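The chain that follows stands alone, in the form predicted on its own, written as structure tokens.
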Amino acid sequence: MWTDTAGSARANLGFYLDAYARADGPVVELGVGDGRIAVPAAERGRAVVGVDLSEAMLDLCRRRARQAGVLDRLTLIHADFRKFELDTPAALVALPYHSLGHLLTLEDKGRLISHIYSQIRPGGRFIFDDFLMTPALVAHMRRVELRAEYRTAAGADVLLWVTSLVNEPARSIRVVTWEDELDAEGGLARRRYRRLSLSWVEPSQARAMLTEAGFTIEACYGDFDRTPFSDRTAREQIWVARKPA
């Protein structure tokens, strides 16, 4: 529900689905989850390979697979994304919604880059996205935001509320979300907390990486509307790196 109720989830999805439908040969989604991307891309009739660390995560994406009819699309892989290995070369390998965060150093973060390298065939592209970190962009993810409200299955209002601890220094975020169930009255019954740790890297950073894991940058765009990216206007950083034939 919490990346479901992001702005930037909403956003990227015809970006990505783009790209995918694009690519000229075999598709990979790193953090595949619950399918949000790869099932409709699967609707639009091409293949993607899945690769998710979360059992839990696979298992929704094959139930949304198969309620859309497309199971046969797609080809799931329970694996760390950082050692995953293909069989067949891909020819897109995607990281959406900010997923090179979920990798708290920029060590791993070059290591896991360059392993991606490996697993693209010459003349294959990547490309992934990473928080922009405005002064506007710390100031939003330090409020207290009620992201959500919805029923459970048992009939429950519930509340779902996020803010995030940053630390600028270290470019780091704690992200903290709680949802708020609420009895007959309208008083809270229950609440319970989830807590998620992500860093983001700069431009600058971003770009050494890429280049010195062999890539040529294509492009570097400032929303998913591929506008030029410009330290002025932009709101992401979403890089479009080709491995060289």
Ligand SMILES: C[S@@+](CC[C@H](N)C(=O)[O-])C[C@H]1O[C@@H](n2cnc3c(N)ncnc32)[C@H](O)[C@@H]1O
Contents of the next structure:
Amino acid sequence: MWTDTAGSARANLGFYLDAYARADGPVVELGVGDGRIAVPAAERGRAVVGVDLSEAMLDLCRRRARQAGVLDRLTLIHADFRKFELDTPAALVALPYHSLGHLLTLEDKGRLISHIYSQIRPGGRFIFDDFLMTPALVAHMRRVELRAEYRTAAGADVLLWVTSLVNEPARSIRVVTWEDELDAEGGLARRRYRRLSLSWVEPSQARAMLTEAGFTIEACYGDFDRTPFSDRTAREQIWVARKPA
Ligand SMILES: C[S@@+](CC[C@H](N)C(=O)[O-])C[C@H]1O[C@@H](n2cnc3c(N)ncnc32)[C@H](O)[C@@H]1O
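The form predicted in complex with this ligand is what I want next, because the block you gave corresponds to the form predicted on its own; please supply it.
All chains and molecules follow, beginning with the one already shown.
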């Protein structure tokens, strides 16, 4: 629900669907989650290998694919994306939606990028996006935001909230979300918190990690409309890297 209600999720969907469609061989999505991107890609005829550490997310992905009638186009691997092994090297590995941020140290992120390099065929691509932590985004993340209102299967009214502790020197984010379940009078019946640690890299660090792993950088965009990255206007950092042929 948190992912589905984020504005940036809507923005990146078309970008990744297009990249998956253009790939001329096996497509792998790391941190496939509930199949938000992989299932529509499969509906467009593209086979996708999805890797995720969470069995619960893979179950949601399977359910979504089954409902769409495309389960046979997905191969789901339950693994840490730092260790996944492919039978056939990928033409495209994607790590969408700031998922690099789940690794909390620069060393770990660098190791992941080197491992991804090992699983891509010569000439294949690695595409990922990461937070671009501008003062405006920091201020936005620190706000308490009502993200959604919905009703549970049992009929309870729920408000979904989010805020974050952002530590700029450490480049770390502690995301706190909570669901308020309301009683018939609108009072608070139950509150449930979830917390998640993330971190981001500066564009210079992303560039250095890609180059060190052996990738050639084809493009860096500042938004999902493929506007070339510029410090003045960028809202994201979106990297397209290629393993030399
Ligand atoms: C922000 S979600 C992105 C989901 C999907 N790619 C999308 O764009 O909607 C990140 C996903 O990465 C998974 N994940 C986090 N750390 C992981 C790891 N070390 N190995 C594999 N998957 C991981 C989480 O379980 C979660 O499903």
